[in-house]
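As structure tokens, one chain now follows by itself in the form predicted alone.
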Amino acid sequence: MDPYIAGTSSGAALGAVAAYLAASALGNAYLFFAYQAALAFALALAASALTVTFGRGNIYATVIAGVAISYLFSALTILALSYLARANPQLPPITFWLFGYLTYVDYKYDAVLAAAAAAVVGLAYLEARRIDLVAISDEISSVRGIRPSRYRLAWLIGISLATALVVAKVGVIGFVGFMVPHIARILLKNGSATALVPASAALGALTLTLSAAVSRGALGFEVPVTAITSLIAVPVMVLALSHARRGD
């Protein structure tokens, strides 16, 4: 699971487009910049909460629920964009942005994203042992003084906020959060959060940088970043499924 599959990214995208819709309707561009991240966070959290609620603790049900919620919020986003298309000549760039467009990121927002990434990665590394305990068993983690439901909820809120900050500025970039940990797990032959968190952070940055380079001209024309990350993710998914079937 990653924010793209869980519907978190689609919810954040709908929130960002909703801010644009409100700004366009009221003729006040300030509303877009003032409320873009806030609305993205609110709807990202709502999408995540719906996925978890419908999943009810079952991993397969959660995946199916995530895909369904993702389609729902994506459909609502398309409806909003279709409505805007009638009156806004700048819609094509917005549509392009929706699938991952790093060109809009400036150095000022880079600092915001860097701080958010450092906070999430740093906290995840410090909490790695607890993350492993909660992943292994609710009973074991409860014995160690961890409340699994509250712990997962706290991480759900934090990840939704981080996702909203990213999507609000660069659009939806899919599958990085899914494929990178699997690649790191295979390379390290270690599934503990202590090893995977720093490895995934470094490998994720490298993967996105290379994907962005390819998307911005290596093919002879510019394409959204998600088109490249999706192509990379397909063989990783197949490999992850083959490992799961063998019980690795």
The other form holds:
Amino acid sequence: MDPYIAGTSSGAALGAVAAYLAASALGNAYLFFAYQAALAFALALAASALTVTFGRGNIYATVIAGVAISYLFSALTILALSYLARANPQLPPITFWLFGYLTYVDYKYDAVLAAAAAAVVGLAYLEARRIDLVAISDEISSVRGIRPSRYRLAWLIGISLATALVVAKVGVIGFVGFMVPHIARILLKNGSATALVPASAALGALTLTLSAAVSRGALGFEVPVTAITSLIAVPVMVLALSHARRGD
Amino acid sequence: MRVEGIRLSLGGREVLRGVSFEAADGLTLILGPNGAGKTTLLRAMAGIYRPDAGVVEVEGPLGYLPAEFFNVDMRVADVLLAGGGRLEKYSWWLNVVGLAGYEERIFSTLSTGEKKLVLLAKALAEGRTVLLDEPTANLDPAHKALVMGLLSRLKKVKRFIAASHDLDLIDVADSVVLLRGGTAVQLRPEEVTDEELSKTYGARIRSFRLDGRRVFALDF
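With the form predicted alone done, generate the form predicted in complex with the partner chain in the same format.
Let's see the whole complex now, leading with the same chain.
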């Protein structure tokens, strides 16, 4: 599940903006830096939890719930930012939070993000066989000593944390988490996490780097990264859907 | 392997109201109408559901053939290796179920019968005791004959507990558990008369002997 579609990213964005709101209300900039990622994490987790709760294990219900939750949190983010923009004109523009900008990243935070990414990818690779089993059957997982609902919850928390760290710094970048595994799946013709995790990590880094390069210069002016990743995502989505309909 | 006085509620309804039975070596068959709690009972034995009361004594390791599973687009080898293990062991069981050389095939492209056999091979490789949920459902006659033949031969080395609607499995069973009204009656296969079956299902069921096999007819 892509954090963008599940509402996780929108939750994280609202959390990061809420940190701004709190810091400006209390007039304490230190507070903002200390709690931004934590608040982003809390709301990212809340958004994912709401999506999963409303989805009740049904894939269609989950997607619809994710879209609704995304819009809800985006709307609250717009409200909060419109209010803040009046008081603090020096804040990054709304487009930054809603559509993603890589420009504000510095090397210290890069190190944090690289560590988080390495942890998530590394853990997912080590756990790939167990992730596969939970994808196949709750019953078989259970006799092999995995509690499937707890296992999914643990990943939800981990992914929400990683998403919050990213969104707090670069805003909401859409569709990479959705599109990249699908491309990997089509290229490799294999949906096992053992193949998808390393392939998605490599392909994801490549896609974001290329998208960032295009978003900054190719059009002659700078646009948010999400505009580029979404433009790439649509044909991939269509391809994935026709792929699914053929039943292979 | 023993289940003693299990009570279990799902969604506010008490599905199992004190179910007891013993699964000795061989094949124990659980029969009962739709919604009687067959799958619930298997899941309780697998540890997915925690009973409100009662004891489940499990002799592991357990294997599980689920009635429903996700149609994943992984290689058969990845499906078998899901959860961990060595491929040689799984390939050996893949041979036994008649799917030698299927390791590189994509699971989602297999037929219903082949998918079931892949998961049966996985369950056999993983368990000394194997829980089977509807092992013969949705199979064509050839695949059903294959699965029944496998169960009747392998029950000498594995302990099977199967939940099913398929009365033909009575011929393969060493013990039959009839689930009705949330409680269980355990009988030897020859004690499962047409009257017992008719009472269990609330339908008129008659059977005949043909070449030593029991053949069932349903009045409607």
